[in-house]
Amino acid sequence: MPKTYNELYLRARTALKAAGVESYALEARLLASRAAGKDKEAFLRDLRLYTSDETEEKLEALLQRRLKGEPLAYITGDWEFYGLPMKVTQDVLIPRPDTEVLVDTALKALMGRKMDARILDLCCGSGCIGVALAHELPAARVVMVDVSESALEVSRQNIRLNRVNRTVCLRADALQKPPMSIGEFDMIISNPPYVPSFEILTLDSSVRDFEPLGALDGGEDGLMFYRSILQYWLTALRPGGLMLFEVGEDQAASVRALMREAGMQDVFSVPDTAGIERVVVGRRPKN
């Protein structure tokens, strides 16, 4: 028998409240809209509107994997970030508020100083932050990087989707010395691998056992990454240019003492809204 777009939705938004979604609303418009091949406005406008058996469907099929633990931004390839539109796949970590922190911090170190900055996103799986950056400064010069090739391809997609320019995507392992042909930047932005390694099946399943491994593993301690990047990367920082890192609950205070040994200056953390320390700032001294 036929149902309206509403009672598709209706069913979703059961079937998930029933699983204990704490957002299972919101989620079951995001999900029927899916199926229906809708924007937003125009499921909503369509609600009392019969639908297909063919949606019904592909709404039953997203609504499976949801159940199944499969994150919202998988299943439905979009997000949002910095209040701008993000493609995902499971090649790439989905962007979480606390990262805005890193850009927040980004652009009040950057605005009214040196809007033309040339910046590093290192490790940037799906170009969140250089595009949000790219974004908010349309005079400077972004490049993304990361090892895999498939987070590249996202990163581009997200290039391309929020339409700004001056930003390209290159290939480069943060563990290892940075291309010669790399040249030099006024800030180094990065949100590296750090969950220890021995952390990661204790982590959410939906975390654990979607989201990449990759982008997750920072090592034995989960200060790998940082390490080799204060290593490796600072010949690519300009003399007084700015390294900013995003770090892990308890991090901040090693991370720091790392900055600090690498010979870096003006050290400092920044608290996210929860008042936990999520980011650390450092300057390459001028001499």
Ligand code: GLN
Second form
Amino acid sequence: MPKTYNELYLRARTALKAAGVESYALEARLLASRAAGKDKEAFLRDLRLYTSDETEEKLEALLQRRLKGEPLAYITGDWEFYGLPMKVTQDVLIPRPDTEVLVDTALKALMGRKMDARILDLCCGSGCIGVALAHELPAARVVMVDVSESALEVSRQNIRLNRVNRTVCLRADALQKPPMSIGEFDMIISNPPYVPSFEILTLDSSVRDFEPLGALDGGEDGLMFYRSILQYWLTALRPGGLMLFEVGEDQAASVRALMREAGMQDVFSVPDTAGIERVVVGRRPKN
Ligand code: GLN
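Previous: the form predicted alone; requested now: the form predicted together with the named molecule:
What follows is the entire complex, opening with the chain shown before.
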């Protein structure tokens, strides 16, 4: 029996609701329009039309992935960060709303000062931070670094998708010294892996089973990347330049202490919308 697009949508909606998916209606529409290969407007316009068996099978496959707990972002490949469209694959973390606080803090620090700042997004993953900054600061020059070539591939896609200029991707390891040629930055911004290794198993299964562990695992105490960046990458920050980190819950005090030990000045932290200290900022002394 041929079905209409609306019937497909309702089938997805019922299945997601029964599985306890919170935004079942929205997700059903996104999955059904993805299976149909139509954007939101076209899907709504065509609700009464009959669909093909192929579309029905496609939706069933997408639905099964979602019902097994795979995050919607990986199934559709599309997400949004800082109001911008972002591509995601399982090679990168899905951008979190918490990370928007990191971008806000960076913009606040740069606004009205150095609009053509050189910014390094270290451990860039999907590139969401670097792309959002490049989008907001068209004169800035942004270098995005990750150890994973497949993550850089996603970053490049997001650079193209958002048509940001003066932005380049470079492969390097935050746990080692930066390449000599990288130059000096006015700002280094990073959301590195920060989950303590032993806590990985306790993460929600939608994170643990689908997101890349290399982007989450911050070593024994979760602070390995902060130590390494402060040890090796400070040389890439110009005197007077700013270092901004996203940190995990309960890590802000330790990361502030690490910054001060590394000789950083004006160290402070910023809470996210849930009141958790999410961002730690420090300045490299002028001399
Ligand atoms: N915030 C991520 C989480 O939900 C962790 C991100 C990171 O390690 N940088 O687990």
